[in-house]
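First, one chain by itself: the form predicted on its own, in structure tokens.
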Amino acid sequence: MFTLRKERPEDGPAIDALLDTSFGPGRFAKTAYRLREGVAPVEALSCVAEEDGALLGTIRYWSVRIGGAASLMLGPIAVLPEHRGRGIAVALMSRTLDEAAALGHRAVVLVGDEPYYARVGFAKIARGTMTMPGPVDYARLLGRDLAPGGLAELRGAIGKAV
């Protein structure tokens, strides 16, 4: 049985290897990575799944600004291919989304496949509501309230938190 815990500094190499396995080196070309460059993930929400001392999955969040308002961006989330289908990703998301809400965050956005992320409450963001730097498939821009009306308050360009 896997367990969830906070990410530790010594997890870095295993997380990098997991992300390479899951997404390949092309992940650095994605628009979402532009928002992560030179910025540390939100430490309180960085979590891993492990079993018998082996890292099986990871999730991170990043502080962003949307039209000047503070918000969160989820991602990347990854699970080793041979352990997919065990509920690890959903467990990571459920735990950290609850923690984000408890910390007072009001909403979270991500770029991903709606059917996958709908399992934890994400839905498409209305076109024209938000923009991102660089190319992005806006049909894959998703959001979720962490507090009532949190997502509805956000409009404008998604950018790095200052």
Ligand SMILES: CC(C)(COP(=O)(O)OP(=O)(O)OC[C@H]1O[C@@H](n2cnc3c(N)ncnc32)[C@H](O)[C@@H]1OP(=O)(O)O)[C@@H](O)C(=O)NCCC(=O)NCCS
The other form holds:
Amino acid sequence: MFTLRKERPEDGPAIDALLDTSFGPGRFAKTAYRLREGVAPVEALSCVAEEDGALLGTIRYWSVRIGGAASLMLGPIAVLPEHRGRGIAVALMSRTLDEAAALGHRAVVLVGDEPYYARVGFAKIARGTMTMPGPVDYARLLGRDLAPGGLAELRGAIGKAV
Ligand SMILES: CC(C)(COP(=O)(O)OP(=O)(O)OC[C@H]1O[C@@H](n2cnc3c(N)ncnc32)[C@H](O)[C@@H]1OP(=O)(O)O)[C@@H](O)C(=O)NCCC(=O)NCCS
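Give me the form predicted together with the named molecule now, not the form predicted on its own.
Every component of the complex follows; first up is the chain already shown.
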């Protein structure tokens, strides 16, 4: 059975390889990466799944600003192709979303498939509420409260945390 633990510095190469496998080298061109350039992931929320010493999954979050307010963006999340469908991604998200709430974060946003992320409470953000700093399919801009009313407090441009 896989276990979850905090990411460690020595996990870096295995995580990079997993992200390359899952998203391809073109991943850096995605609009979400504009929010990540030169900014470190939120260390307290970076987690991995492992089994028998092998790294099977990764989740990271980035601090962002939304209309000037500090907020949180989930992603990237990826699981090794041969280990998908075992509940690893849902386990990574459930644990870290609980931790984010415990740390006082009030909402989290992401860009992804709504039918999948609805499993862990995400829903589409109403069009016109938030903008990304580049091309994005706004039907894939999703959000979730971590505290009651947290998401409703956020509107405006999503930008890099400074
Ligand atoms: C998306 C991803 C992280 C899911 O990891 P996982 O560990 O297989 O996910 P889980 O086992 O927790 O959940 C799997 C379930 O989600 C479903 N699912 C996976 N991707 C889906 C999607 N895009 N839309 C709808 N359902 C999806 C699977 O069919 C499966 O359904 P089941 O439980 O009814 O069998 C993994 O497929 C992956 O690494 N994909 C490539 C990278 C990627 O797309 N990341 C997300 C970017 S937004």
